[in-house]
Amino acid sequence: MAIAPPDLTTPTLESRNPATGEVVATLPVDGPSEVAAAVAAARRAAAWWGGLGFEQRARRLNAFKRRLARDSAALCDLVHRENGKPLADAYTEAVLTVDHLAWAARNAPKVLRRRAVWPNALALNHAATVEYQPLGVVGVIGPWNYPVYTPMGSIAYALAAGNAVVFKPSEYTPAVGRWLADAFADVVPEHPVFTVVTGYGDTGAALCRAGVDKLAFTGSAATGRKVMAACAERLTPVLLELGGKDALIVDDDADVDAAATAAVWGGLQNAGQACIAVERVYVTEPVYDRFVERVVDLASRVRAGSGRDAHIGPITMPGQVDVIERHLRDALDRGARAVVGGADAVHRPYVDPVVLVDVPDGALILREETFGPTLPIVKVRDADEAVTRANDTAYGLAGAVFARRRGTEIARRLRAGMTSVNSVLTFATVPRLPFGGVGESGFGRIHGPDGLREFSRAKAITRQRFPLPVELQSFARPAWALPALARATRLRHGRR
């Protein structure tokens, strides 16, 4: 899909190919008056769009399906040019994407449809129901690494709950969100329902503080806490999906080969830019040794560059090659060993795998999110241990654990919104389950009936449907009606 030329009356961002420095796209830079009119364009769409009904808004986003899935080709490869990313990992977020996307057009009717629910005994005259109604517009920010997948985790749910979205993708991928909302306004002409503003921070603060009904924003800690305080000046709440630092824990009963597989695959695919990427391994004793050097072998393999053999591309972000670098020299200079790639595996763009063993507790690789094609590995006595260091971190958001008799246990004992058993990042795939973190990781959900009813109000209704003898709610009661009223509940609640 071709790109507007911009208005060379306003400011404009170029983003450009991490890879090569080549202009992708170059951009209107939003201010507050271009977001105040998008937002408030949106509010006018949101009424026809949310007046629809679930049959109609399901109608037009299969057909917003059927648009992504036909032209995935030419999505994908601008999510490569743009973001830097191989071709087969952006398929990847193609197809999630389109998963998720039919599976949210698909049950919100059942997610969110109008239903009855019992009255208690005071009123049992009285019929009750709850529905869950459209908030209105919805403002998303979204990330640079996933620039597609993940935001449309909000926005998908968001329209098939009836809401309008207003969409400020990431300044380094505006691109990929400008070819989303315009593939949308192909099969949904009739009013601007998905929009999207381009800019860098600045634009964002300003969706913050347009008057939105829900702001979802995806990205780390540190601007959460922005977006949160900016959101706070109009009480609009927010959802807010932010940094991991996911755990993968080996016990001794793992399958090794399928672990150091995972393990490989977790830690390093998209060059390791991923919210729930795995950035530390805890490995029993009994299988440490197994463990380490099956993912040396398999590590080895991997290949950063640009080219169509390339299993990793370049970090997205030039910034992030100075964290990943401090993280590095930090760990080596602690006693840390590199048993494949080191300190000379940062060549910018690229950054080649890089194992660790002997990482010390302190090192900043074990402690802050690192964001690039890193595993350090650590050896413990058991999986008990495993479970105290792996939830020893001011994140929650994944985890994974290989295992085979206490699989779920260590699963469900992690502080984490989501971990996989014997797999790794395998919650992200399934549409039904959420997708959310406690602690520093953030909080609210995407996907699932849970990120359905987070685009929506819940709405209680009772309607009397004949009046009782005795009216309780009424100056006139008699003088009798709450002490017998008393004396029921004791008897009904106050026996042991």
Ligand code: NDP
Given for the second form:
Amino acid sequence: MAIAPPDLTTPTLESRNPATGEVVATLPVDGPSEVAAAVAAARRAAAWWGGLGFEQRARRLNAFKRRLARDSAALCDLVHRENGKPLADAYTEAVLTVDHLAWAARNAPKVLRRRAVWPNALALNHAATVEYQPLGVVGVIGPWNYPVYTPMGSIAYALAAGNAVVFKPSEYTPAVGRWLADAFADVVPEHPVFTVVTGYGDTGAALCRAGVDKLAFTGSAATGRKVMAACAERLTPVLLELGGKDALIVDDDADVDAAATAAVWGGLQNAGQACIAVERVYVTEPVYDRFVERVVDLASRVRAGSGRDAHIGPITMPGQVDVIERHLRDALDRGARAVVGGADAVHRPYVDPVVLVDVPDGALILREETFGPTLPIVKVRDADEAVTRANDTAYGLAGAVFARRRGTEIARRLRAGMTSVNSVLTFATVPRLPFGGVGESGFGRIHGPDGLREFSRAKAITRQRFPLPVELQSFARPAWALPALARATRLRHGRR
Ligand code: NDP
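Output block for the form predicted in complex with this ligand, input the form predicted alone:
Below, the chain from earlier opens the complete complex, with every other chain and molecule after it.
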């Protein structure tokens, strides 16, 4: 077979295996005109996809779901090579993604379809309905840390709501993004309903300016601000899933063993590269020593590497290692004590687990997103102090509480979009629950009914069923009509 000569006019992007440096994929760097063409094609596809109706869409989304479930070995192998995470972690992503996709396809009609609402007394002669219509084309800009689960949290729900999607994956995991779009095109070959553009930040910026009907972004707060500014030029609405500095609180009556197991998992899994990772732990005095002892035991057994025995993989984005190193050095310089690992934990591209105690409050590792396998543990007087300190952050994504008596009460007081009691990260596995944050962690919600509505526009309709003897919406209404209505309103709503 003749090999086509390389197209020297198109700039390309190489993704590399972070563990070995091997090239995983070479993909085009799409500029504004390629992005505009993808959005224009998606707009035509959106008209078809939106017009299919819930049942036909669900049939196709279920075919996509089956494809993902059947071919998860190939997908997970690609995730392992391009992102570096252990295969087991790649499977976790795939399993969660399939579950969310199935839920979105099944529940879109229930959540979004047209339904009658009571019109209230003032419009008793009207029928009133609300329905949630697709927006059109949704742009999705995704990260590299969960290259399947995170963008699919927007993509699956946007598709189920009847939109077409143009996805710009991270420059570190573009092949995973391309794989997802190709798998969809295999089962929905008719129109380019879900397509991918690849490139660096400029490609993402072009997508923000391409006239999409909504832009869903996951990444850092700094880039989130740029995305929002670019989208503002065309009043394109945005959904921002940004970082976090999530706290885990351990109260006096907690199951300390379970709390330690969860802290180690929640802080170290995926090498800490998760927006909802446990980034800080506040433990009350009575259980502090026992908790630290247990965490040290568990965390010192966690191995970083790329072999089959590794629990955590490399740091996917080389620049992130600098951030982790800076946070560690800063904490140690300020007097923190490493009880697992230490300053020498960083050996690129890997970072071994580090557990720190006696961390002073101003340390970067307690204030900024570290995104690494680090676990700073802070002793507090009681759970109330823990809540105050946990909430003393501009972020507000998620968190966890371990307590027997006051778990839910403490969870409700945490200024964060999601909290698990007596476990970590569980909210992310429940398709019916909304996922999103407050403050620097962004706004808008993916997952669940809120996630379906996020990619829809509410459409309200009233239909007059019969005319009233007195037409209030007329300059010809009798003079007594409005004073009479005001009197009735006073009687109904104005009484003490
Ligand atoms: P960024 O926020 O810079 O990138 C996220 C996505 O946005 C990528 O696809 C990126 O493309 C794209 N992008 C970059 N610049 C622009 C732009 N001007 N307009 C539109 N899109 C753009 O995150 P990084 O990957 O650089 O990671 C930096 C930090 O962000 C991490 O240290 C971590 O703290 C946080 N983070 C948080 C995540 C979360 O889940 N909330 C996920 C990932 C990171 P490209 O990759 O091609 O530059």
